[in-house]
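Take a look at this single chain, the form predicted alone, given in structure tokens.
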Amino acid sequence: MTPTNRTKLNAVIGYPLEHSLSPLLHTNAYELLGIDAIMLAFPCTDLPSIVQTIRTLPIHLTAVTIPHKETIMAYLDNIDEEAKEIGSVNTIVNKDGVLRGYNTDVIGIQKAFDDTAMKDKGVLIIGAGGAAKAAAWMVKKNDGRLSYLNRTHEKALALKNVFGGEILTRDEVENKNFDIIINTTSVGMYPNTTETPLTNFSFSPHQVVFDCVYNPRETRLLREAKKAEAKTISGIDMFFEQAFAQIHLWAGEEVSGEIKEKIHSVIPSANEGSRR
């Protein structure tokens, strides 16, 4: 579909964002569904300027990853209530100026979870910014018992507020079994692909393990728990859902199966896209 003066622009902001896939995705889809849009990457660090960039193109719908997830939540007109229990904002819908957040992260990572029940288990979150946010909502909505690894206790402490569970240090997470573990870091991502945030860690059999990130979509954390014949689940499946749900929360939308299979086949399998 050839640009004209009527396409819509829709966008991706985040920092950095060489190697987004969502235009990708978004912009394909846009073609199968016959709407007239792009989505271009706005790659940025100065909030109150993409806020005013977005209301005076105007940018209709703004997908928004790392690192502004948690912090463009202050710069919006009004926020989803969902979202607001979250604590975090992933999409942006422009209706005559009025800016409103949601988060579409959480309907992603559910999906990743359609065949794992969650009640009474215990379940490991890495990570403490906007992605661990929807999912410890997640794992809370669905009675599972939270525990916590990241890097700085304040982060941590801030999940454990909202949604309850408890903080562990690297080497109390070596030794306590879990059985579901879901990193929400970058680490391991595309071009990073030898790293892990779990080093020397002995995973099980019964475990089931979910990375965020999707490019690869086989990270090295999900190579190393599949040896140790833990179920795995890629990135993969939260990138598409949370992108179909954007749509529709926009276009109003519903991306049938048949477009989700085409649109699968245009993502690159590895390697040349990591960020949402």
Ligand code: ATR
Contents of the next structure:
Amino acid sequence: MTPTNRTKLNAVIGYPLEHSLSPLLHTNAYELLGIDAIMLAFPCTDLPSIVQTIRTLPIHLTAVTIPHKETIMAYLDNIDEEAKEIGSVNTIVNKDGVLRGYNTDVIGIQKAFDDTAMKDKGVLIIGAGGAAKAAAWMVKKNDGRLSYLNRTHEKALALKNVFGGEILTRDEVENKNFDIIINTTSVGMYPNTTETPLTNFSFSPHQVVFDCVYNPRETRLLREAKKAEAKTISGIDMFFEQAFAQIHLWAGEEVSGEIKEKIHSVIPSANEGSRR
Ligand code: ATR
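The structure above corresponds to the form predicted alone; please provide the structure of the form predicted together with the named molecule.
So here's everything in the complex, that chain up top.
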């Protein structure tokens, strides 16, 4: 779509943003839905300035990613109840100058687990940032049993205090059998694709392993889980659904199954370094 002087500007903010497929997904979706808008990536660390920019330009819809999902909350005019409960915002809708924060990660992650029973299942969450909060909220809502593994103990403790469960050390994780494993860290994300958040870990066939990282679609974590015949779910499913929910919140448009299929086919299956 050729931009005009009426084309609306949307943004994804985070740092770094090399991995982000949001501009490609959103701009393709707008075109298919007949919405005159584009999304661009703005890697940034200065939140007060970027929030001022959102108000000034204006930027209509902002996707928020690592590492700003929690810190951004202090700069918004109001926050949706569910996002408040989760404690993390990945979407800002600018309605006539009023910035409202939402969490659509939770919609995406719930969709990714639609076919997985969670009641009384042992669920390990790796990481303790914004995506971990959305995951923990979803697991709690579905009556799963929560365990956390995180580099920084205090952040895991903050999660435990809100959603319950237990904090484990790396050694304890290696010796425990989980039904479901959810990685919410960026470990393994492009360009660091040889990394994995679980080293020396034996997966088993009954397990379901989900990685929030969507670029690459199959991370080292998922590859190793698959080798052990565990069921794997790529973060791409969550990524698509959280983005469609963002478009719905902003433009009021439901993305139909047919358009979803079309968008799936234009998004590259792997990052060869050319997609940013
Ligand atoms: P998001 O909001 O997308 O979840 P975030 O708030 O920056 O992003 O959280 C990222 C999580 O991944 C954090 O829990 C972080 O660990 P710390 O709590 O110790 O900061 C974790 N993480 C990121 N990079 C990591 C790495 N290289 N090794 C281990 N954990 C990492």
